[in-house]
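The data below hold one chain only, encoded as C-alpha cells and taken in the form predicted alone.
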Amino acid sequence: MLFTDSHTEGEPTRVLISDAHRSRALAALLDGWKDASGSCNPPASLRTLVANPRAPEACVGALLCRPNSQAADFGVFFFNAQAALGMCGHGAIGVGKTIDQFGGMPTGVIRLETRAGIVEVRREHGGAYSFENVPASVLASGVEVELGDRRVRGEVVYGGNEFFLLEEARPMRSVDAELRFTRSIRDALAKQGVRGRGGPIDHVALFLQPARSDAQERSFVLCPNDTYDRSPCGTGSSARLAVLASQGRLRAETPHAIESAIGSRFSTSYRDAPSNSVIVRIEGRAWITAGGALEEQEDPAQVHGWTETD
C-alpha cells in the first residue's frame, strides 16, 4: 500500500492509496466494516498503519476509494489507531495538499466524500487549503458532568464528529494536565450516560484562553485514541462555532481565529443553514512530509504499539 505523510498545522495525516481499496465505492468498504452493533469498525491490519511505531501516536488515515455521489471527486475513509471517524478537517487539508502536490487538483478545488458527507477543499494563497465542512450543530446544551472534586458543564456538538465542549475562562496548563482532564470528562460521560445522536462521545474539547495575539481563543481537543489534537482540530472548530452561533456570540462571516495546543492556527467563519446548522469554513497549511509502502499488519496486538517486557 503506497502511503503519503503531511502534516496539517502541526497534526498528521497519513494518505494511503492501494488497488485493493481505490477500486471500490465508500459505501462497499463502509458496509463490509460494519459490525454487530452496526457500527463502522475498520479491520486491524488497516489500523496498524497509522498505529506507533508506523506513524505517529496522534496519526489519522485517509483511505482514498470511490465516491458514490457523482458530487464527488474522491471517496476518503477517516480512521485513526483506535477508531473510524465521521470526518476529519485536518485530514481533508492534507489530503488536499497530497492530491495537489501530485497534480490532481488542477482547476484548484476537489470534493472529497467522507462517512459525514461532501466537503470542498480548495487552494487558497500563501499554501493555505481551506474547506467547507459538512453543517453542525448543538445536539444539547447546559450538560452537567460530575468529576468527584467539581461539576463542569458544557455542550454536546456535532461538526462532523460529536463532542463534549467545554469553555474555561483560563489559559492553557500543560499538556499532560489538559490529557488528564479531558480523560476524565470523557469517562465521567460514559458513567453518566450521556450520549451523542452516535453513541458514546469519544471527542472532548476544551476552549481556553489564547496565547497568540491573533487569535480569539485556544482549544485543546482529546481524540479517540487517547492522544491530543495539535491542530486547531477542523471538526471541533466546527463544532465550537456552531455553539458561539447558537449563542448569538459570533455573527456569520465574522472571522474567528482558533489557536492549537501547540500554538498553530486555524482561521475560520461560518454561514448560516437550515435546521438552526452552520457550515463552518476552515482554513489552514498542510506540509508534506514522507512516503512510501508500507504492508498490512495482520497482528491486532500492533494496534497500539510496542509493548516492552524483561
Ligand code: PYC
Second form
Amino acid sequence: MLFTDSHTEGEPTRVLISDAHRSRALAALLDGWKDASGSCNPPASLRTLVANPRAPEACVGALLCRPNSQAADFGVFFFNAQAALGMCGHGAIGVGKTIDQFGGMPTGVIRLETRAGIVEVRREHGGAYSFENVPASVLASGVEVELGDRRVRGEVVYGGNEFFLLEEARPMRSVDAELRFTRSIRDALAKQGVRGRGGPIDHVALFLQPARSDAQERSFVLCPNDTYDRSPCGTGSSARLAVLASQGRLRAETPHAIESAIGSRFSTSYRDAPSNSVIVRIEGRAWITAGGALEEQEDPAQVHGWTETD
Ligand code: PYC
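Next, give the form predicted together with this ligand, keeping in mind that what was shown is the form predicted alone.
Time for the whole complex; same chain goes first.
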C-alpha cells in the first residue's frame, strides 16, 4: 500500500493507494464494511495504517478508489484509527494537494466522491486549496446537555459529519482542559440519547474568542479518534456557518476566518442552498510531509490506543 502524508494547517492526512482498492468503486468498498445496523466499519487492518505507532495520533486516512459517479474524478473513503468519517474538510484539502503534487490536477480542479457526497477541490494561490462542502444544516437548536456541575446549551448540526456545537465567550484554555470538557459533553450526549442525522454525534466543536486579530473566532474540535483537530476542521467550520446563517449573524458570501486550536486558520464563506442548508467554501494550505509504502496488518492492539507506557 503506497502512502503520501500531508498536513492541512497542522492536521495530518495520509492518502493511501493500493491496486486492490483503487480499482474498486467506493460503494462496493463500503458495502463490504457495513454491519447489520448499516454502520460502516473499516477493517482493523486498514485502521492500523493511521494509528500510533505508524501515524501521528490525529491522522485521518484517505483511501483512494474508483468513484461511482461519472461526475467525480476520484472516490475517497475518509477514516481515522477508530471510525469511518462521512466527509473530512482538512482531508479534502490534503487529498487535493497530494493529487496535485503528482500531476493529477491539470485543470486545477478535481471532484472527490466521499460518503457524504461530491466535493470540488480547487487549487488557489500561495499553496492554498479550497473546496465547497456538501450542504450543511442545523438539525436542532437550544439542545441542553447536563454535565453534572453545569448545563450547557448548543446546536446539533450536520456539516458532512454529525456535530454538537457550543459557543462560549471566552479564550481557549489548555488543550487538556478543552479535551476534558468536550469529552464530557460527548459522553453526556450519548447518555441522553441525542443523535444527529444518521447516527450518534461523534464530533463536539467549541467556538471561542480568537487569539489572532485576523480571525473572527477560534474552534476546538473533538474528533471520534478522541483527539482534537489541529486545523479549524472543515466539516466543523461548515456546521458553524450553518448556525451563524440560521441565526442571521452572518450574511451569504461574507468572509469569516476561523482560527484553530494551534493558531492556524481557514478562510470560509457560504452560499444559500435548498431546504435551509448552506454550501460552505473553505480555504487553507497543505504541505506534503512524507511518502512510502506500508503493509496492511492485523494489529488491533495498536488501533485501540497504543502508548509507550502500555
Ligand atoms: O476537517 O472536517 C475536517 C475533519 C474532520 C475530522 C478531522 N478533520
